[in-house]
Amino acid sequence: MKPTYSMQTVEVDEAVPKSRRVYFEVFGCQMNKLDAELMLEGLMQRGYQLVHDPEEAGVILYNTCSVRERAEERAVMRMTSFKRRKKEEPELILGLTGCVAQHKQEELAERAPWIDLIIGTREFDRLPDLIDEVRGESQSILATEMDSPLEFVRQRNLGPQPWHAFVSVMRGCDMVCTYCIVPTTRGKEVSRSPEVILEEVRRLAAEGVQEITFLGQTVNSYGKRLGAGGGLDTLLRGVEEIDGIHRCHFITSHPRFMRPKLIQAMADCSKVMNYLHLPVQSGSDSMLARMKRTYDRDFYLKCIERLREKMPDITLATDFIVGFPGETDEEFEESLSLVKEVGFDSGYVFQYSPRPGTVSADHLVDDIPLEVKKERNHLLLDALHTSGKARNDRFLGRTVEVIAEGPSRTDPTRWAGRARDHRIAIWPACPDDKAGSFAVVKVNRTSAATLFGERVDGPSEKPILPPEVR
C-alpha cells in the first residue's frame, strides 16, 4: 500500500531497524503535502528511512486535512486500525499531525489515547525530538500551540517529481470567510522573508528543480507585514534571476489581493505560467457578503479584466461552493452565469458542509437539501466543462511544449504532461520520452480537461483567441 501523496521511493535497507522506519500517509492540499515533505527531512536528517508498507514501519504517521469532514474522519479511522498493532508492539509510534491533529486535538486525545503524538500545524519541525521524547512514555503527547515560531532549512526536493517542488511563502489566513476552518488550524498570517525563500529557490534549481510552486493559504496577500517590497511580484521577479528555474506559479490566490503590481510582474516576467486559480466561491453579491468574502461580482469581474489585459492568453481555474446556507435558485444561476461571462478554463464544485468552528457552522442553518446541492453542483459541473471545452478548442491544430510528468495513469501506452499555462497534453508515448523532459506536443483532439496530440519536433505556438473565447 503507498500513502496518498508519494514522496519518494526507496529500498528497504535491512541495516536501518524498524524503530527508524517511517510510514507517511497525507491527505488535503499542496501546503499539506510539503509540511510532510519538510517533517520527512527532518527525520531522514536523524536516520529514519521512509517506507511505503506500513508492517515494515516503527513509525506511523498521519498528516490531516480538516477542511472536510470526511477528509478528517478518513485519517482518523486509518490511525484507528492500528489499535490491535499498538497493543501488540507497544514500542510503535503512532502520530497524528496538521489540521485534525490541531483541530480537534482534546477529542483526538480522550477518543484514540493510544495516539503517542498529536502534533498541529505549527511545531511540527519538532517532530524528531517528539518521536524520542515520547518513546516509553505512557501518555500521548500533545503539541499544538500556534505560536511556536516555525523554523526550518529545507536542503532537498523530496516531492514525488525531482523538476518540480512546492516552496511555502506563508503560513496561516488572516481573512474570516464564514464557511472556512483554516484560520482555526493554520493561526495568523506569518510570511517568511523574501531573502530565505529566494534562496531555498536557488539550493532546490542546483538539485535539478525547473518548476516552483509557491504556496500559500491566500497567497497573493503574501508579505503585507514586511514592509516595502516584501510582496509577491518581488518574489516573482527574484525567480526570473535564478539559472535552472524555467516555470513558477502560486497558489491559491485571493481575488482581493489581486493587486496592479502583482498583475504586471506576471506579465512581465517569461517564467511565471500564464496560470492562475483564483477561486470566486459564488457569483451573487448577497452570498459573497454572507461568506465574508470582501468582494462583489463586479470587482471579481475587473481582477479578470485586468489580467486578461495584461495576459491574454492566460488560464483561469476557479472554486464555487453550491448549497451554502440560504442559497436561492437565483443567487445560483448568478453563480451560472458568471461562468459564461468569464470563460473560466477549469474549476472545482463543492457541495457546502458545515465544518464545526466555523461562522456559518455556529450561526447558519444549513436548509438546503442534499438533492438540491447534488443538482446544483452538477448543473456548475457541467457550465465549466463546456466553458473549458471551448476553451480548449482553440488548441487545434497548434503545438504546445510540456513538461512530460510520466506515464497517463488511465493508460500506460500514452504519456501526459504539462503545458506552461497548466494544461494536461497527452500523447502516444515514445522512446525519447522521460519524466521531467520538454516535449512538444501537436494538438489533434480535446476534452474539457485535457489536450491530446502527437509528440512532434519544433517549437510550440501561441493559440489564436477568438474574442468570444478570451
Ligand code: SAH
Given for the second form:
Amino acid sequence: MKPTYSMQTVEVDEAVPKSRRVYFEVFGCQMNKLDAELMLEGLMQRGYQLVHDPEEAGVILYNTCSVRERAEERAVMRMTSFKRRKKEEPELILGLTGCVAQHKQEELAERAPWIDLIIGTREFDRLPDLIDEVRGESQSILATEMDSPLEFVRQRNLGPQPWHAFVSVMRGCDMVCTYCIVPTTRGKEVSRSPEVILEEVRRLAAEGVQEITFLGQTVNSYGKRLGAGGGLDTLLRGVEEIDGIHRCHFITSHPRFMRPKLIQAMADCSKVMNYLHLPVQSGSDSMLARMKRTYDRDFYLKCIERLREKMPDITLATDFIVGFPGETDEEFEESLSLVKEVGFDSGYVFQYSPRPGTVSADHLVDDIPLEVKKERNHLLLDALHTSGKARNDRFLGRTVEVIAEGPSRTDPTRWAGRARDHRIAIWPACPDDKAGSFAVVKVNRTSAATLFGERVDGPSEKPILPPEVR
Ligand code: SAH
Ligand code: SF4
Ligand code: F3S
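Please supply the corresponding structure for the form predicted together with S-adenosyl-L-homocysteine (the preceding block corresponds to the form predicted on its own).
Shown next: the complete complex, the earlier chain at its head.
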C-alpha cells in the first residue's frame, strides 16, 4: 500500500519498539498534509518513529478528507483492511483523524467500533495523550470538539521536501457555498496571530526552508477578526524581511477577498511567487448564485483584470465544478467561455458530489446524469489544456529559474523542478543536479502542464537570475 503523502523519515531505528512505530496515510488538501506533519511532530517528541510499511507499525493513522464521496469512502475502506489484523493483534492502535472523523464521528463509532481513535480537525494536538489513554481500553475514544483551542508550537518541518514548508495561517471557513462540506468539518474561521506565524517562518528558515506556502481554507480573508494591520498583505510583507526564505505563496484564495491591498503586496514583494490559485467554480451567474459563491462572472473578471494590471504575467489556476444540480447546457457553456476569456494557465475540474449535510445535497436534486458530468468534465479539461498549452508556449526559447526537486516520477533520467510561477520544468539529468538548489532551464518544448528544456547553469543555493529577468 503506497502512502498518498510521504513525510520525511529516517532509517528505522531497531531500538524503537513496534508500539512506538507509526504508519500514516494522508488524503485531501494541503491543510490535511500539514496537520499530519504536526501530528507526527507531536508523536516524535514522545519517541515515536514514522515507518512506511503498515506491517511494521503498532499505530496506524489515517488523516481523511470528506470533500467528495469517493475520497471519504476510500479512506474508510482502506481502514477496514486492518480490521482482521486488529483482531489478531489487539494492541495495534487504529486511528481515524481529519475531516471524515469530524463529520461522521457517530456513524463511524457505530459502523467501525474496532477503530480505537476518532479525532476531529481541532483536537489533533491531543493525539499522543489519546493514544496512551486508549491503550488497553476496549472502548474507542472520540475527540471531536470544535471549539477546542488547537495548540501546537512547531519546531521543525516534516514535509517531503526539506526546503519547502506549509504554514497554516488560519483554519476553518465562514463561507456557505451550498455544495461544500468544509465549513462543517473545519468549523468557523480562526486566524493565528501574525507574530506567531512569522516567528514560525523564521524558525523554518533557520532550519533550511526556502519556500513557504501559507495555508487557509479562504487564505486571503486571513485576519478578518484581528483588526487593522492583520491581513495577508502584512504576512507577505513580513516574509519579505526574513533571510533564507526566497519564495512564498498562499492557497486557497476566494475571489471575494482579493482586495487591492493584497494585490499591491503581491506585486511589491519580490519573494511572492508570480502565481495565484483562484477557484471560480462556474462561469455562469445563475450557477454562482445557486452555489452561493457571493460573486458573479463580472466580479471575477474584474478581479483578474486588477491582478494583471499589477502583475501582467501572473500565472492563474482555478477550480471548476461540473454537474451541479440544474446545470443547463447554456450554463455549462459559460464555464467553457470563461476559460477562453481569462486564459487560465491551469485548472482542476470536479464532478459535483452531493455531501449529506450541505444545502445542495439536502435541498436540491442531483439531477445531472453521470454521463453528462463526465462529458462536461472532459470538455472543460480540454479547454483548460488548450489554454494552458498556449500559455506555456510563450516560454519557448526563454529561460526559467527553478528549484530542483528531484528525478522526474515518470522518467528518472530526467529531473523536475518548479519555477517561480509554479510551472513544472523538466530537463535531462545533469551530474550537478541537487535537490533544493536553484537551476536555470532553457525551454525548448512544452505540453499543457509542463515546460521541457536543458540546464544552462551550475547549481546554486540562492536565486540566480535578477528579478526582472524572471
Ligand atoms: N477552500 C477552497 C477549496 C475547498 S475544496 C475554496 O474555497 O476554493 C477544493 C475544491 O473542491 C473546491 O474548489 C471545489 O471545486 C471542489 N469541491 C468542493 N465541494 C465539492 C463537491 N461537493 N463536489 C465536487 N467538488 C467539490
Ligand atoms: Fe468550501 Fe466555499 Fe469555504 Fe471554499 S469558500 S472551503 S468552497 S465553503
Ligand atoms: Fe478535504 Fe477537509 Fe481539506 S474535506 S479538502 S481534507 S479541509
